[in-house]
Every structure is written in C-alpha cells, then in structure tokens.
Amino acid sequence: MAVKFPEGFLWGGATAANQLEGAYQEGGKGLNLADVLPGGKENRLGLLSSTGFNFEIDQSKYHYPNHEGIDFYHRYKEDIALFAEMGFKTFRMSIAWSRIFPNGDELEPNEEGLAFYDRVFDELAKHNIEPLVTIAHYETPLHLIKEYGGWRNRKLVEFFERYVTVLFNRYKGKVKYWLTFNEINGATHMPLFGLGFSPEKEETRLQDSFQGLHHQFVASAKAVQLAHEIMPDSQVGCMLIYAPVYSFDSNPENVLYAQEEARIFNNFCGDVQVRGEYPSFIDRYFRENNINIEMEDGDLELIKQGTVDFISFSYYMSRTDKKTKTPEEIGQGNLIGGVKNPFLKASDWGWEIDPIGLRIALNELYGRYQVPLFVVENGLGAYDKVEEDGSINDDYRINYLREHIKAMGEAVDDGVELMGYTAWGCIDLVSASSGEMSKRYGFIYVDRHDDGSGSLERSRKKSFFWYKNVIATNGEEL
C-alpha cells in the first residue's frame, strides 16, 4: 500500500545561482567564489583541497562554466514554465550576494540585482510556484574573500546582516521560506566553498573552519530575528548536509568511532542552529583539536534567541567507518570520506547509493530535534545519452528517485513531520563538486557540454513526465 504524503507537501526542484544563472558581469553583478572555480573534476577537486588557492581567473589555462551556467539569467521564463508544466509546487533557489552586494562590503544595495529576483519571484507566483530561496549557497564575494578572508573575519556578520536586512523588506510578501547557509556543516571539510577561505595551511584549518562557522551561528540567528520582524509568517531554516554513518563492524571501537563522527559532522551545527547552543560534547573536540572560539558578549543569547523552523538538508549517500583504515579501504567517491560499503552500489561518480539511509536520516534527525523537515536536495549524477528522436531515457534517474521518494513515504508513515521534497538539478547545470555539464542530474536536459559547447536549448526527458505523475499523485503513483 502507497504511504500517503501529507496535503500541501512541498513538491519540486532544487538549484542554486551560481551553477545556473550565468551572465556573471551582467547587471551590475561582482565577482564571487564559483566565478573564480574552473571546471572539470581534476582542476576543480585538486584546487578545492589545496591550501592556499590564489582567487584568480587564468583563462588561458582554464574554462569556467559558472561564468555562462545554463544563462537562466536570460532564460528563466522558459525554464519556470517547464517547471510549472511538471505540477512544481516549489522552486528552491538562490539569490547570489554579489548581484545585490556586487562587493558585499557596500552600503547601498544593486538595484539591477535586485529587480532580477523580483522578475524571477513574479513569474514564479504566476504559476503558482513557492520560492524557496537559500541566501548564501557557495556565493561569497570575491571582495569578501581576498580582503576580509572570508568568514573568518567577524566583519562578514555585520555584512551579511545588510544583506538579508534588504532582502527580507524587498522581497517581504514575495518569499515565505528561507534557508541561511547551504550545507553549513561541510565546511570543515571543504572551508573555500561554505567559508569563503583557502586554508594557508592544514594545521589551522580547523581553528579557522570553527571560527568562521561561529560567525555563522551570529548571522544566520539575526537573520531569523530579523525575518520573523520584517515578515511575521516567514519560515526560516537550517540547512545541513546529512549522511548517516555506519560502523563497518559490530567491533565496538567502530561502533564508538562512528557515533563520534556522526556527532560532529551530523549533529553539531544542527544542535546549534535548532537547539540554540553549543552540545556538551563539542567541549573535547575542541579541546583535542586545540580549537579556541573566539565570542563576543551576547553571542550565545543571540543563538538561543534566533533557532531556526525547521530543518532542510541535503542527501546523497551514507557513510560507512571505522576507526583504522588502509588508504585502500577508503570510499572512491564519498566527498566525506569513510570505507567502501560492501552492501552498496555506487554512481558513476563513485557516490554510493543509498535509498534506506535517507529513511535512517529522516528518523534520526526528527528524532533529536522534532521539528519539521525538509528534503531539499536529493538526485543522481549521471551521464545521459540523446538519442537520434532526441529522447533521453534516463530510468537509472527514475529508479533512483523512486526507492528514495519510497523511503521518505516510509519516514512519514513513521511519524515524521516532512514539508516537502526538491530533487537536486530539477534541469541539468553546472556541477558544484566537479565543474562537469556532463555529470546531470536534471529532469530537462540542456544542450551544454563540457567544453563550453551547444545551443542552450532544453528538452524533457523521460524522467520529467514520471516526476510529473509523481506531483500529480502526491507520491502515491511512483
């Protein structure tokens, strides 16, 4: 028997500005991090996990695809008419800081920029889509970064209050759902896309990475505070990147191993955010890590002040641990790390799959926090073929988002209070983590490839009139 998604459950797709919107001089807009990040796997991985990356643009040497995207910027009428014709009841995206701060360090605000989104947010209401906008999602200005250091820098709180200030009375009526930082929880692992930083070296990362997400706790709580004032039926969220982990054994010292992993990676910005404190167990990490916060009066208060919602997260994969491991034994693939699941197959990318994980991260996440849930990203990777009637029949996408569409119904059917669902990449464009057009997540595809060849035109693959169903439905024809 079908699980029964609740009445107005939040269905749609998900992206973010900088790997489609292009036009990245255009509009009065400034540089910002994903305008400096070149493309293809082995430039963009080696030069994220690198200290000291130089925030240069070297077209001689390298191709940026952000700099183009999927051009939405100019294109975005037809790209939200194909999502309306797929029944979207939410369109997840965000607003790139430096289209209205094009330095991020100025008093007065891009009205160009601004009356961007306004164009994006009126089309959207004329098909009835909900926005659901992220503020900061791997968008620092550059200005930001190569004079302040980033988040680092307690400067940035102060400028990001500018920001959301002028976003939340612009866009007051507009915008009812919010999420703060994209991912805030990944920073530690990669500080150049959350943090606005490139490590100088590797022995300070984490007092920096710990630093500039303690900055985060101060903005994103005033951006709460501030958005239940200008916006009294405004809902703001967290949003973190969750992956269940696993002990590869029943050996406790992995078992133990996990759950400490977990903690930290899964439960800590979380506990923060939601909870409005720091947990008890940060203390000695901090302490084995040698981390030193440094806080100004009134911070915690600010924190217990300014919680979030509700909680959106993004799911890929799980991840399975143990506490001594070969270089071998590690996961090809996981960006975050762990050994190989022997029980998991993985994408093309080497993501391992993982459908009864996200029912798992569902339960724990109510579980701990009891407040309502958002799924607001989830997709496959993959490569598509166009065939010679130009259809793409992409059933490894449908299978995908069909056991994993099934376990979030499980999740509900346990209990848990979930909003809604926004597949990653609902239409192809530029990969975060790879700077590839080739890797696709997208019900519409476009004609974009790798090396900055193609018209732009889109079209619907096989996947798109199965997600149609699926709205139409509410998730019961799957």
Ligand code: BG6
Second form
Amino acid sequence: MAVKFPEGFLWGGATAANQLEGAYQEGGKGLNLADVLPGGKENRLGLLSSTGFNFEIDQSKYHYPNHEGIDFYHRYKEDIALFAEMGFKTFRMSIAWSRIFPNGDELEPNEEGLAFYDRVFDELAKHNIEPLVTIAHYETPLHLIKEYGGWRNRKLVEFFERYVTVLFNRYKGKVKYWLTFNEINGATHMPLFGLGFSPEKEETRLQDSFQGLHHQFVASAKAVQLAHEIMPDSQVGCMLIYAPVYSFDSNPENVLYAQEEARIFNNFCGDVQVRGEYPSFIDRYFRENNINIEMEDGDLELIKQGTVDFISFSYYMSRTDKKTKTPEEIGQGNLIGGVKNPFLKASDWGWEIDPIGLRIALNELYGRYQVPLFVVENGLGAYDKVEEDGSINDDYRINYLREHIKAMGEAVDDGVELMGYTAWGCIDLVSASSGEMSKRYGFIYVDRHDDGSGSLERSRKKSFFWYKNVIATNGEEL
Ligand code: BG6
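Provide the structure of the form predicted together with the named molecule, given the form predicted alone shown above.
Let's see the whole complex now, leading with the same chain.
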C-alpha cells in the first residue's frame, strides 16, 4: 500500500550558505568559519576532532573549497528554476551572518548582503517556493571567533539579537519559517562547527561547549520571542542532529548506556528548546563531569518563554553502542561515534544506512514532545559517475531516498505530525565534514571537483526526475 502524506506537505531540498554561495569576499561579506576550513577529508576531519586550531588561511598548503562553493551567489536564478522544475514547495537555505554583519559586532548591517537575500527570496516567490531559513549554519563570523572566542563568550548573545532583529524586520512578509541554530546538539561533539571555537585542550571541551550551548539557548529563545513579535504568523523551529541510539545487545548494562547517551546527545537540547527547561537528568551529568554553567538572572525565564513552534532535525544514521569497547571497536561506527552495527550497510564515507531508524527517530521525538516535526536534512553522500552521454544514473541515491521516505510515511501512519521533508544537498555542494565536492548529495550535478577544477555547469541526474514525480504525486509514487 502506498504511503500517504498530508495535503500541503512541504517537499523540497536543503542547503547552507557557506556550502554553496561562494563569492566569499563579494558584496561586503566578512570572513566566517567556513572560509578558514581547508578542503579534503583528512585535513578537515582532522581539524574537527583536534584542539587548538588557529583559524588562519594558508593558501600555500591548502585549497579552500567554500570560497567559491558552487557559485550560487551568481547562479541562484538558474538553480531556483531547477528547483521549481522539480516542483519544490520549499527551499531550505541559510543566511551567512557575515554578509549581514561582516565582523558580527557592528551596529549597522551591510545593505549589499541584505539586498542579496531579498533577490533570492523574490526569485523563490516567483516560483511559489516557500523559504525555510536557518539563521546560523556553521557560519560564525571569523572576527567573533578570533576576538571573542566564539559562543563561549556571552557577548555573542547580544550580537545575535541584533542580527536576528535586522533579519526579521527586513524579511517579514517574505519568510515565514525560521530555524535558529543548525544541529545545535552537535556542539559538544564538534564545538568548532556550531560554537565557533577550538578547544584549548580535551579537558575543557565539555565545560566550554555546554557554556556555549547555554548562550545559544538564551539567544534562540530571544529570537523566537522577537520573531513572534515582529512577524506574528512566523514559525520558528529548533534544529537537531538526531540519531537513535541502539544498544549493541540485550545486556542491561549496554541498554542503560545507550539510554544515557541518547539522553545527553538527542534529548538534552530539545528538552530545553521545546519544553523550556533544563531537564532533571542533566544535573547529575554536569556534577559528574565537573560542568558549571554561568547563568544570568532572567535566563531561565527567557528560555521558558521562548520555546520553539516545531522541531526540525537532520537524519543520516543511527548509532549503535556498548559500554565497554575494545580498541578495535572504537571508531568503527559512524562519524558521531558508536560501534559497527552488524545489521546495517554503510555509505562510502562509513555512515550506516538505516531507513527504519528514521521511523524510530520520528516516533521518539513525537512521543516525547508532541509538536510538529520537520525532516530538514537526509540524503546519501556518494560518488557519481558522468556517462559519456552526460547522464548520471544515481540509482543508489534513489534507493536510499525511497526507503527513507517510505519510513517517514510509516511514521505519519503511526500518528506523527510531519510538516515536510527537505533532502540535503539538493544540488551538489561542498561537504561540511570533509570539504569535498566528490561527496555528492544532489539531484542536480555540478561540474566542480575536489581540486577546484570544473565548469560549474549544472545537469539533471536520474534522481532529479524521480524526485519530481515523488513531489507531483505527494509521495504516492516512490
Ligand atoms: C549536516 C550538516 O551535519 O550534514 C550539513 O548540517 C552537512 O551542513 C550534512 O553538509 C552532510 O554532511 P557532510 O559532511 O557529508 O557534508
């Protein structure tokens, strides 16, 4: 039986400014985090897990793929026309903070940056595509990183408030759906991305990350309040990276361990942002890990009053774990940790593929919070081959997406309230964790390679036509 999706379901695709715009020094834009991240799996992954990164650009040693991205900055009209051809109802994008405030701490915004996003929103409107805008997607202005130490510093709350106030006043009437911090709960795992700092040493990572998170909770709550005041019909979501945690086996020790890991990784941020309170389980975790959060008077009230309207999340993989791991087992699981799951196959980048995990994730989240959900990232990073006639037969991507969409349909049937689905990297773009172009997610191929060569020309993959039909039939034909 075909799965059924609600009328008005928001089908579309997802991107982030730093991974596709390019034009890193045009239109008055200041440098941001992504501009100092080198390309190449080893270089970038090494950085993400290391300490003491200096945030300098070294062109003699590295290539910086985010500088040019896929040149969406100049080609957005052509790209949006392709999204429209697929029938997108929505397009998830982010605003690069340093286009609006080049350093992050100015008092007045950069008009050229604001005008660029006006043009993008107007183009989307022309095609009846609803924008879904992430306010902060791994793009902290570099000046805020170098001068202030990123989100560890409370000053960023004030700068963020100024930034969102400008966005909401400027784009009210054009943007209804907003997300505050991309994959906010990934912060403790990779503080560099979300919190814009590189830990001095391993021992300070957790303390600094949770302090940074507290600042983001306050900033996000303030943003929700401002959005509702300035744009009464707007809806603001949090954005989580969600990976159900499975116990490796039925040993209660492992089951308990998996539950504890899930609480901290999957539930903590959602509990604060959706329920408006620090959950009771975090006290013990903070105590046992010597974490002390500095709060100001009024923070907890603000967090209580600024709860989100919906939950959005990315889903790529589940995680399987056990309490005691042998050295061989460590690192055998996914990027986010865990051990190898014997029942699952993995992508070429070692991310375990688990469509049923998406149904589990949706049921876990809806069961816990009962607020509408939005899957805003999901997809397969894979190598694509261009045939002699120019075609790209990405059946592996179609299979991956089909199974995940089916699982989503099952979750809807389970009673989950689901707003929409935006497939990640609907057009090939620079990979966040590996800085590669060859890790492709798109329905649209971009002729651009890891070494920076290529014409940047766009072409339609087989999955393009498949997804177009999925949208046209509201998910009935998969
Ligand atoms: C998410 C991020 O973690 O996963 C995206 O929000 C990212 O920015 C996506 O691109 C896929 O990860 P990667 O490393 O394959 O690009």
